[in-house]
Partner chain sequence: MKGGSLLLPFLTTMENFMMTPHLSKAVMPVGTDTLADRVSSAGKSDSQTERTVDWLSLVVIAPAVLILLGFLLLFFYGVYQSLTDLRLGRPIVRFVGFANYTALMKTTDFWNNIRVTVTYAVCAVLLQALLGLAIAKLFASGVLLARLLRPIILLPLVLPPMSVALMWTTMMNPQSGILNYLLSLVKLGPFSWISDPATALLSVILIDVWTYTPFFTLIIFAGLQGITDDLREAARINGAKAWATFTNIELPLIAPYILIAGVFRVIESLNQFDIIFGTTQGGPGNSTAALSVQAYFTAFQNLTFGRGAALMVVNWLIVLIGAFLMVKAWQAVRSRVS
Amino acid sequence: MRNSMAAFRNDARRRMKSILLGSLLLTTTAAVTTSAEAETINWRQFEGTSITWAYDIHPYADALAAELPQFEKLTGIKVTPELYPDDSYWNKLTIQLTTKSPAWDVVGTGIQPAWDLAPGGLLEPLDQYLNDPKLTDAGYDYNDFFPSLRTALTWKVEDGQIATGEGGHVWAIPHAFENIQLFYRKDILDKYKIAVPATPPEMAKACETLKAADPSITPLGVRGVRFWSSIHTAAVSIARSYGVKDFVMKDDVLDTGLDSPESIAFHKDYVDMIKKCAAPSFANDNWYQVVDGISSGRTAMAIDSNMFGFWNDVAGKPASGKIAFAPPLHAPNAKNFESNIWIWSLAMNSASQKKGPAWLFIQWATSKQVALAGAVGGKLVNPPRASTWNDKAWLDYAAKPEFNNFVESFKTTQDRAALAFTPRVGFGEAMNAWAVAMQKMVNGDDVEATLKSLAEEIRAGM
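What is the structure of this single chain, taken in the form predicted on its own?
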């Protein structure tokens, strides 16, 4: 496998160096122009420059870091990675950009953090770079990214607030994305004859059965930290199936829906599930703990980003072939599940003094060749380009027996996967408050009273 992978990467490098040409229609809601006859760009036009790329410590970062020598050889541009743990990266990102520091040229972001950054002019709109035939190669093929991802990263800023629809700017380019699924240790559930749960009450019952059979196993891994990242995975995906909305329009005025009857019903079921299923460390658990639990077998099930299961099914790992996949839980009376998406994206710091080299890096890092190399290398999951999901090399790899039903479950879930949040400045503050309220309810505070206080806090900040 290592030899075949090395051969693949070498081939990818050769293809990248030659810069395959093809017709490219660069059309987006941000009015990106057609560039079907553009010539190959000069990849060495910024030779000798050094840039800094900042990102979360993450396998997606590993996938890109492994290919950096290729970029540096292609362009003559030196890239210095700055990688930080998830808990501290987002605060550092906000500080770097709000202080208008030019230290970071390219940053990793998601849709939601970008909502808070774009209105202050802290992110560089990327339309002008996509439109420039001297800076964007004809083979880049922006339309190859899944439409839902392009749409989610395109918006206008009106009166300091996010406005979707035509006429928006492209604020970031997809690097990878995640849909939310239930994944589980098939060996553990089979051993104790536990069916895969489909609703929170079913999950609560399964957890009680598992605890009685083997108290050493934590039934369910979920994030619980006082940060919006613990809401955007399991909580919001399940909540949407109950009809919960973070924000709603009432009498033409924006309001929060987190104290609605649907929200109360969801939180009662969800809190009960957490109490019966999650680890005592729930309040401190982030995705690192979720991954560690499922990979080690100390945790039987998890609801989080689907690729966490994939990474631990890789041949040679202790959990290889033992993790299977299912859609996320849904409300008992719901006909369908819902799955939130998170888009890891690359954006440009508007304070960067090296915007040309920064764009070449973003373009290269999100190219077809690098996306395919990262995917087949087992790190860049899920790849955001349609061409990768149609590529035999990726599908042959992802459909290996050790990955169980990963491809099938991805396709089933992706049919219903969508952004579950309302585009809005102030998203982070409101969702952090939701995460704090969730902890309070799990610790025993009254659900209805806590949600009422949460809604009042959010309204006060609107």
Second form
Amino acid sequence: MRNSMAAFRNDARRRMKSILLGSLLLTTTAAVTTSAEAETINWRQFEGTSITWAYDIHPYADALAAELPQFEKLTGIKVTPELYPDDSYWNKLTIQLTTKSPAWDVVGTGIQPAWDLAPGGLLEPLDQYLNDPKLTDAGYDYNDFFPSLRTALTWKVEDGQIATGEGGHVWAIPHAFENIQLFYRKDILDKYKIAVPATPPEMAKACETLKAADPSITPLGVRGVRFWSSIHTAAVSIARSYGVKDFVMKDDVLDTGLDSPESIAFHKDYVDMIKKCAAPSFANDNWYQVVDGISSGRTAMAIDSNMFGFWNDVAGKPASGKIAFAPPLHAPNAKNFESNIWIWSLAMNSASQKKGPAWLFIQWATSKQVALAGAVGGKLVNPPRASTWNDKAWLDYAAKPEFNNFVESFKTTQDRAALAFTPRVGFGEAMNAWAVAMQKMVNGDDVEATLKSLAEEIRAGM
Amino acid sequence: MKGGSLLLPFLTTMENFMMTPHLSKAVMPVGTDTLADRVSSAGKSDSQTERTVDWLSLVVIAPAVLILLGFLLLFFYGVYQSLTDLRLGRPIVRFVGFANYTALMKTTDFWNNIRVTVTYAVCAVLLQALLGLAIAKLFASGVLLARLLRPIILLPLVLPPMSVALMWTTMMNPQSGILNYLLSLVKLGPFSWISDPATALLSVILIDVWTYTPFFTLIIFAGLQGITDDLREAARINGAKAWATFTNIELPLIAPYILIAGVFRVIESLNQFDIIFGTTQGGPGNSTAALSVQAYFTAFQNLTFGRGAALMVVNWLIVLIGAFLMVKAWQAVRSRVS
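Instead of the form predicted on its own shown above, give the structure for the form predicted together with its partner chain, please.
Every chain and every other molecule in the complex is listed next, the one we just looked at coming first.
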């Protein structure tokens, strides 16, 4: 009996061992299979190398920097971030790339700076990497990025100039973007019973009412510095709804449209609005002042990149829950508004000697997982991937009460948001001149004469 | 680099001046060689004909010569770039002669850049000289207040100009700046300061004056310390009042010091970038767009480097003329004092 029991126990032990081993093997096989399916490329193919990633000091950079240990663990590639203040970064970027220095492998850029960099062969076209199955994961899904973003970052270079349309190269990959919206302090507008304005004349009227009610409040925060960055937010978005185009084709020749009747009409309304609404320091105001005004409550409304409103609505911020959103202003006779976009993207230095590792970093930093984690962390906003906007985790977070109507306003605006500038080399020169002319008009120079002079200056530089 | 090539003749004269042990020697006639000197130099010229090449000396000074040549090369390369259509990011560069210069001269903005540059430098340096002189005289008086203020007055000079610019931008904010608040206490203002084209240039000049007046103070105070009390005492015995002593004795004796400080400040003010860029970036409109700021915008924001280099060369020429005039004035004053 004892022997039969012992034999039974031994047999049972053997069976249990077999079952356990089998289960373990199955689990391991399943894990390996799943892993192989998810990772179609060898992420460790450049193990042991190190690359440098340069970027502006920005919440987007913070979001990526926080995740860097994961990338290093996944690939064995060491990433050294080099972050600089805004003005210094753009100057250093120009110098590093034009001198063909290989020191920076991956750089942050927007669309507009890339127009001046790509024709000189300073940026590496990325389609060859995107289309290489050994380098790009099957799950990367480039088409998941919003079409307007992909289109804006894809062009070809013909005769040293930017040419959009079929057959272009991908020059950078978006990792977050901004569309231009009107965002406002709900508490202030509610207090003085002011409706959200939709046109520049309505805004001018609202500003007068606000000023009369509380002279200590600046009704509207708008950038006014003499750089193109002050044009690319409120001015160009509203101008487009008036039918203004920075460049037009006249008899098959490129010309500026800034002295057109539409442009004159827009500038008269816009200048009048700025005089009635903006701070006296308009000419010195950059995005820092716009954001500071709206977050502190010294400014009632602002027209700028929408995520500035979002970031100040995050729980724990002094203005949390007080900032709501609306599409940008439009011309009184226009049926619709227009909204410009700015895309923070990652590009590759063509002089980089570590292009493979650099691409793996770009790919990882713009992947679905990093985009979602950054968005839910409240930093990589607006997320550039449609999948993020369909993800419950992000939608639940963005729909929290403190963000007011952020999601609805984003969706409404994004339907019409597109690049408002004409892609071309020399963009900065022409648009900086526009910003200087805007300051002159706000300070009292005649609108028509100033625009005529501006157009002549731009034509001379073409 | 501009300063380097410019300062060579000036530094030689400065060296002579600084090597003067004290003021009484500075008034000694210069350029009158003694017989012994002439004999000695005649002997030297004989020995020079026999001298062989001193290779060791040449090797020792070679690095300095190479560095100097490097500076000159960079300068002439900058001049060459101004004669091209160099555009950052575009690989093709064409020689265009003086096209950049002629294009600039056709624009009203260019002449405005020159007007702003010269107005800024002249006003800033004059105000600094006057204030520096007044403060130096206060320090020389040795009163308690002066002794307390002496270390504090140098503070603006040790601050980085960009920090100064950012600090003043905040203080000059028309709505929330402390300047308008303080003026409101005496029922003045509000002023737009750097935000209005009518007052922006004056505002940045005031910032420059605040920052660099201590430099004048320091140099003039050193000059005043060099005047021996015997001279003042002699004047007092002869019945001269304090004002007469100052205008007839002290001022002529410290005039070379004022002009020396003026030379340095004229060179820096004509090149001023940090204060203007940090406050107005050349605006509103072009009201504070000095040549250095416009050159930066043209070269690094608009990426038209050839045009930017042309603006820098024009800036250099103005600095050269300004420094030359100041050095000439200093030499004239010094010879009059001698």
